[in-house]
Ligand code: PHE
Amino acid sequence: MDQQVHTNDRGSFGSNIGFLLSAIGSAVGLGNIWGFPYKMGKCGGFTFLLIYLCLAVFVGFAIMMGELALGRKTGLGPVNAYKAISKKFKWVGWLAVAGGFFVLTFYMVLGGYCIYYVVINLIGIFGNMPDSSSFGAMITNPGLSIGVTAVFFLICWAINRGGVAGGIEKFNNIGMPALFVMLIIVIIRALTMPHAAEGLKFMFVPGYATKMTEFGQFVESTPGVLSILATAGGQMFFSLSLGMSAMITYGSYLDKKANLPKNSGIIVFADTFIAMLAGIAVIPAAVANGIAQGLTVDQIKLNGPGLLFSTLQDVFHNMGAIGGIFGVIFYVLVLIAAISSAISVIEGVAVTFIDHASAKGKEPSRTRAVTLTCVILAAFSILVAADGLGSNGIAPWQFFKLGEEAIANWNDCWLDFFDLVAEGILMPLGAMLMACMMGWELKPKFMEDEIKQGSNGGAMGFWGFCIKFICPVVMFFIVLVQVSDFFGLGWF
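Chain-only structure, as in the form predicted on its own:
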């Protein structure tokens, strides 16, 4: 077992606050603003929130600290980091890279959608405000979808090409405070809408989401506890950027004086807090607008990309001319969140090429590594963009000639297919194997010196218990339930 510590010559963060803003930026993305609200709605509101918070404390924090420690200890990206410390688990690094890669295949497309919506809402300020029909028009226009995806790619490419301090850190130092301010503005507007309180009750009152309300609304029965656990677990990994190479890579750029337990706690808390704020910004507005239009909650689109790009666009449309201003603010904040997450995962994939060149004694080229990563990603993202969420006749079930009887939620469009591969399998499986490696093969003490650097080591006992006992068991059930749910196997 090689415990050699490698010198990091690939760049580093300029400050700990720069690292925190970048790591929080990686965690705060579409997973918070898009995924968290609709999954919370699908899983009965408060029940989902309670399970998510428990997972964040006992699993998210432990995996976060483990990934940061692994990256900082080796000074390497995920593939070479695992290879450096464990012969048995050296291939797990490839799971992390693959998980991040497949997330990006659809993430870049959704980022492109955000650019399009900023533009149409900006135009709407001076003319007719777009409504939910804009979404259907966009996804059924492959050329438009591919074009805005390409613009999003170029933005991310330019930031990553600028390096760790000069590109990633610089963007997040501005982007994260701006995102928070814009989110507060949107929350204030959402909470001042008539019937917004119904949306808050839906989120925070136990059992409210499954009961009749004074408006005669109801939501379908809440899934079972294990299904909610799997959904919350997948959401947590997607939201915190765990199991997808980003945090190991950011850890490899982190100063040895940084306090890992403290930083890990701050990242998990900030991500969860902003996810809840995003829910408060999105769900009350969607519910309030639906009620005003005479809809019941089960008729309001609270799931999938339609929540962001259809339901909420109707909210802004019904505000009149001022809706264009709020629309621009909202979609700019979503765009910032999408960019901050995308660049972290691009970095996690690109660093594999950089480390490979360094291992061969060659001078690594950041520009070449980032460009190669984006070109390979573009080939898959074009497929997702052209598919238009299954609208354009090239969905996976059609592509693989499975027949209409084989249509399921995992293959009805390429976004869901790649989401299954990444969030459903690779990310939780990789995290489970990492927990097994650190908890049972290497033992928690192996990381003790790394975790104690910059801290008093007070979190070691809690981290060791979680990484050894809680994380492997919880992640095992999350993988099983997600596979069962995706493929309709009925195991649970």
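Follow the form predicted on its own with the form predicted in complex with phenylalanine (PHE), if you could.
Nothing else is written out below except the one chain.
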């Protein structure tokens, strides 16, 4: 491990709790707020939750611990960590860095949208409360979208440039507790709205969501176990920030005395818990407001950007002046969640430059690494921002009307294309190969020393079994599902 370097520009976490808050910050993001509750509602409530938890324990936990152990053992970011320990899987680190990078291309734009929503709700407190029409107005305005994205870039750049303890950890130490408090405030408001119970039923009562659609335009059949497994698997994987270089990198900044199994367990638990809380905050409010306006549940947009920036903005609008205050609290909460996720992946990309300089015997510059990362990323994010989720039609295949007949998702817009590359292919493939490397090439024993540092090693047997037998199979399944999903192949 002669490449092991710990210069000031590389950095490390100041405390275990700072690490935990940062890792939880990475995991808790837009995926928790707009993906989890909806998927849970549509896929059988508690059945989905149960399957999700099983996957989180047997796959999420094992890959989380694998990534943290890999980072800590080598003291390096993904690209150099794989190079340092594997012959066959040398190149897999690049999948993680590229996967994280492509997620960021659109995540930065969504972060910019959050900033815009904080501002318009703030203005709304004193004047006219914005409603759902703000969303269309924002995305069809490329100048505005690029502008707010640039502000989001600046915030993240400043935090990452501040270092691990001085930037990332500091932000999360304050941001994550604040997020939690704000979430509780929003939950209390949401649950005291009339009809809020309908929203809770949507999430928790199996079959309720599908039954309600019968009163609307279409009837959906209850999804089968395989499709629930597929949905839960993809969600779990993205939500835990796995396969996108963040956790390997954070692991490389972690104290040697820290307990890896315990930390991994806490991160997985906290991410799931906050996803549930976010659901309890968001779904009842959206459903209650929709019903009050005479809509049926299937007519209310309950997932994706539409939920976050259009449906919920209507909820705040209908609360009157006080809605501005809740709007600001809510969008600041979402903004914190977005920043804490984005900085973890920016770090995962930037550390590649830092480690590269160290390996060449040069003194690495954090400022240069972070700036370079942000500049390259910005070139891609501009496309996503200008495209406005496809509404401005600047993607080349859209412009030339290519592949229109295909009932696929990848060609809807730049965001979907980058999402396919990252979430659909690079990330799950990278994680599957990592499990193969640890379980079969190096064998679980290779990580034993690392895992036993700071823990009694009791998790070793369980981890070894999961990483060797369960993870490769499940990850392979997730790759298939993502590909089938994006190309509309209908395999599952």
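Rigid core (definition): largest C-alpha set, two forms, superposition within 1.5 Å. In this text the structure is predicted, and so the values were computed from the model without any measurement. Positions refer to the first chain, counted from 1.
Engineer: Taking the rigid core as the reference frame, tell me whether Ala342 has a CA displacement of 2 angstroms or more between the two forms.
Structural biologist: No, its C-alpha moves less than 2 Å.
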